[in-house]
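Coming up is one lone chain in structure tokens, specifically the form predicted on its own.
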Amino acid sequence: MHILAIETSCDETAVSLVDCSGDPWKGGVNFNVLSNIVLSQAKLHAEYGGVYPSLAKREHAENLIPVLKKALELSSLESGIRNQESGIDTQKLEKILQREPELLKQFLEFIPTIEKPAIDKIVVTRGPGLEPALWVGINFAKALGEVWNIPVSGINHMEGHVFSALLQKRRDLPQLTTYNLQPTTFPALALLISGGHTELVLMKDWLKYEIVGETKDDAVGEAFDKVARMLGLGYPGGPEIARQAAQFQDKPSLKLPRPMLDSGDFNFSFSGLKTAVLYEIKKNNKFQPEADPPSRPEADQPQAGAETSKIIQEFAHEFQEAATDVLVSKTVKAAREYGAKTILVGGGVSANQRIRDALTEQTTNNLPPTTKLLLSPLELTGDNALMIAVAGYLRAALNKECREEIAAHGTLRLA
């Protein structure tokens, strides 16, 4: 089945064409990527310190069709250039994308102009994330199901992440971009760490979610991004705290807390630890960065003093090691209550080296050997569309098996 996913949640225009097979059921599935874009609009949104609605929507419907373009190119799928009329019922498209005259201007120019493609579904990330963002894919999607003549579906963010963690490169197949299905043992444990989620989510069954911890105020990489620009560091801030952490090398002077580390349930809670990192700031005589530090490129930013760059350290790494605390010893606790015999770990801020290192020392350590961790690949950990191609893939190859079972228990609702 060749699939084309649309992802466009947040400040990531991307676009995966997939050739998936193989039965869930039975194992060895496989996903071979024929092409997989991603285009961030990080350095945009940098000078916001996050991301910024309206200018990602505007970013999403200039850049999807270069993005197709592209994907479509590299994967070899498009058949060839149309002779004929296109028939294409402009009216329909209009009223589809009549909020997104750019977007609708530059579908009339290239859709017509090509022939459709071997692509057999087409899904498209349908939350949660920011609104305006989601519905320029969404349109889009249902703007190319309409010319093609293709379902289209609507896919969980989230669920995109739950399955990325599943995901191993084959090195059997050096010439190819191809992932396979790793084996899941249920109960399986999927800790979701991003930019806008931190969820511990219990799945007893293929497509069968609860959501047994979440937080309650900012999500992790938030905390990551408002701590990095307390520090007058850049956006995003997860990578820049993690640099500044990992050049840490003294004894720690600094202790900051662990919310909700012995709250008795599996919630988290991130506000008040960013906000115990701006009292330390104040505290501290040494060390008063800009309040609200202009976002440059790191070559153009100045060159903090030796004594100003411990404290940096200092800070980043003491931060990050709270935020690892917590995360891990929730995810362990929360495996060991309900028996999981697999963890999942994926999201942006699950290509955090720490949090990795520290969820495989404490998985080996205080959870059964048989216990298995998989983490999601660096490549695949923030947003991007091969993972929403997956998460569609396999609920159409579920469905086939277990439809009376999803009807009963419902799809995913992560947020």
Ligand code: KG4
Given for the second form:
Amino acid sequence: MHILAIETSCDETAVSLVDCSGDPWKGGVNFNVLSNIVLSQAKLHAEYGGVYPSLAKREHAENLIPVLKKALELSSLESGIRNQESGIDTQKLEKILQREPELLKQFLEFIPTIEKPAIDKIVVTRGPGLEPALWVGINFAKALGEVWNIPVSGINHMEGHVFSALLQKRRDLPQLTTYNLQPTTFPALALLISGGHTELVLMKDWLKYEIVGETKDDAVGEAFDKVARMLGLGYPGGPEIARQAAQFQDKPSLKLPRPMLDSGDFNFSFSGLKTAVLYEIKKNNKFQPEADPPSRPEADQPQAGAETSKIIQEFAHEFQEAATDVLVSKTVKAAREYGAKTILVGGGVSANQRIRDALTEQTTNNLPPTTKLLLSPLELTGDNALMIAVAGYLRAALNKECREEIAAHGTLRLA
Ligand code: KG4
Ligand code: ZN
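To complete the pair, please output the form predicted together with the ligand; the form predicted on its own was given just before.
Full complex below, order starting with the chain above.
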């Protein structure tokens, strides 16, 4: 089954075409990635220190057609130039895309010129995310579904992050990019850590979710971004903090709090940690962040810059340690409490190597040896449309009515 997936919930315009097959109840589910394009707007949002929703909406509207074009070209699903009348109902499209005039213009210039590609199903992120950004993707999906007469369904973005942790790249097919779904035993516990969310989700079975812990204020990725800004580092802050932290080799003298570490529940709080950083920065009279510190080579920096760099590294290190301690400790406690057989970890912040290492170490040391820790492949931690395609296929394939069809054909042909 060929799925076209669209993701525009935040500041990435992402489109993926995936050939999906197999039965999740029996195993052997494969996702052959025909194309997977992620166009990041991060540089544009950097000057605002975070994502600016109306700018994100405008960029998605301008970029969706070029990104789809590229995805089709790479996928071999393109069926060539159309040489007869398309018969497209322009009025219907004008209605669907009335809020996105730029997208409508590009849509009408491109879509009627190509033959309908061999796509069986369109899926699109329906939330959570930035409302104006989400709508561009949703309306785009609806418009494509209308023109090509292909069913469209909405997918929860967080479910995409959950499933990305279940994917494993197949090394036996080097000429293709194929992921298979790793065998999963329930109950499973998912730690979802991104710019908008920090959640512990209990899965008693496929598609059965219960949030057992979440942040009471900022998401952990948001805290990484805000602390990076306080330290004069760039956006997105997570990778910058990780880079600075890795350079700190001394014994730390700074000690930041581990909020809610012993709260007795599985909730988190990162706003206090962020404020503690601000307080410590103000107390530190040697700290003078530069406007653009990472752009200058270390050797060219004046003495005061070198001292400030060291302080930045220590702040980054201790902040990362504090965030890691609470995330890992609560995950291990929740896994024990709910008897989790599998722990899934996904979302942009799960790219952090310190967090990945600490999770690996702590689950090995503190949980039964049968507990399986599955970390999202690094290239799929951030927002992407492949994870939306995976959720789209699994949602359909796990539906009992579709099972007979999979049993007969090895794949789902109908949506
Ligand atoms: O999942 P994602 O791409 O978008 C949302 O759905 O929010 O997550 C983005 C977040 C940003 O806050 C970014 O700073 C953070 O993930 N991030 C990291 C790292 N790479 C990205 N945080 C910590 N360490 C990293 N290496
Ligand atoms: Zn995300």
